[in-house]
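Heads up, the chain below is alone and in the form predicted in complex with a further copy of the same chain; it's given as structure tokens.
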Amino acid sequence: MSEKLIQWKNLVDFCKGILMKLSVTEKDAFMVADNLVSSNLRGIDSHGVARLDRYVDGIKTKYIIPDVKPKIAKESPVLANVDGQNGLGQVIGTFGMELAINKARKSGFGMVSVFNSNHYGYAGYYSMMALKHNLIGISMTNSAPLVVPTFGKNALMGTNPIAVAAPTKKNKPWVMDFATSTVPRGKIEVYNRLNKKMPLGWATDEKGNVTDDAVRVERNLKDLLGGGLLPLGGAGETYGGHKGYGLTVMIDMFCAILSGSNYGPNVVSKKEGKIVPPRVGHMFMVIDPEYFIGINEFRTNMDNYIDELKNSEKAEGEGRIYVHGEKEFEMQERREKEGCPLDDKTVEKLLALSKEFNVPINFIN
């Protein structure tokens, strides 16, 4: 086995295939795969197909039930409420950022909490969403504990990753889109798979001191024995470390405290022995520029800025100052083009989807 090429259209084609053998209906289905692939195209594989055996696997023990739609649960003309009923994450999403992108479409600004779903892929997905309709997009997620908080042995807290996507003129749209750990668990699971030791500052051991040591946490988090990631800024308050952990918090209480899903410590598919649904909880906010400076201006300004950042005088040594989402977008050019390259484990985990379901994948090489 090894590094295979795919067209992300094959690639698309091969996810939803398998979702509409589960019970999914083929919009629905389409709404996944898309979901998956387009954050392979973006370079974050660690949210792409890497995953659709997950989601395979939420569907056939019950967790994600694949049938069923979100519900409105309390409206205003700017806010809602829904209960995604468990079902799949990214049909729950889409479902939750279109309302709120029709809600700014005719009130200048909506917000829509999301409670009962499950993990919905990445969170740049739904923020993008707002793009084409000259919105300022805003998602955030909250997800199972892998992070402790400042001062803490134990994970209680999600990676919680938030997304904002704003438009502009000629650059491309600014992207922003990160977890609110130092690092996401598929680094640690990297420096783990290859034995490798990891920077001191991402992670804690079972006493929760710093370490570098990538299996012995990983093993840890595996069998909940303590430590885990740590919020962005690191450990202790020298660095800050105290300001990711508030923004875990923070993405906990808009995603989940506000819709009443579970949060924090809660938010687990597996309970003294007995899978049940996680109810990962969702925020999306849609906001008008054209309420505030107006739209024309504002996408001015957006270029602005980003050319001031990326034409400054850059620190010793380095090349390029970057902002955010024109390296995902340069990858997503190339890979559209070229194909989506899957790591062997991932080409592995769909031959055997394919071989189940009898849904034929092509791949280029």
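To complete the pair, please output the form predicted alone; the form predicted in complex with a further copy of the same chain was given just before.
What comes next is one chain alone, with no partners or other molecules.
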């Protein structure tokens, strides 16, 4: 089977249809589907529809509860702590970010932590929600232990991504979105699905040695045999791996220790042979520039800064300098027109779901 193309709207309808077969409301199913397909559109295939079966399995095994709503546990004019009640992470994440946005629109700042949640997709989805209100959005989450500490052998921390989105006037918004590991697990999964060697410096084997064997790393992570992803900066301290290690712990602090969620090695979906909710935590922050320099001047200065970066002298052999988010916006424009490409293993997963739930899927080719 070769790579297939599908129109993004058809992909949204398919994902939504599958989730609705599992007692997810149409509104909530759309939130999850929109998040997944948006990831594919922006070229972040590691967090796209290839993960749909993860949420299906979570609902089937009952560690994800499809019909609960998040609730506010504690609140002030600018702060809140939200109980996700083990629902779908995208629904909980959207609730938390919208709450932070509303607080920022009233008071200039909003900060919302979340506990009892699940995997919420890609972090940039939520930070970009603030852009339509001309606000700065920040989103972060902790996750299952996949990353080894600097000089460590076993995975004790999550990939713990952070995303920041800032509004502009004439340029595309500035959107920084990255895991605090060298790569997210989804990148390893892509190399595993394609049976390709991955770059050295992404992960370690069961002895703590750097490896390019994605199949081995995936197996070790699944069976808890040792090794894992490396912190941002790679192994040791030479290229700043200890800084990525610190960022990872910082996000656990904000998302989990502060909110009352599981953190580090405690974020598991199975304990003593029984399936348990992972109790993931998130943090959302929103800032209104109007309370500082003013929104118009802020957006103008962001444009000026972006222009200075992009128009600066290029290194020898290089033709272009990018800013964060630029490649993803260009990819989105292309894929909205041409369709989203899906690798053969992802197609197999979706076809299996289509057959199981009797929801048709329509590919371009």
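On a predicted model such as this, the values are computed, not experimentally measured, just so you know. Residue numbers count along the first chain shown, from 1. Note that the rigid core is defined as the largest set of C-alphas that superpose within 1.5 Å between two forms.
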Legend entry - Cα displacement of residue 200 between the two forms reaching 2 Å, rigid core superposed: yes
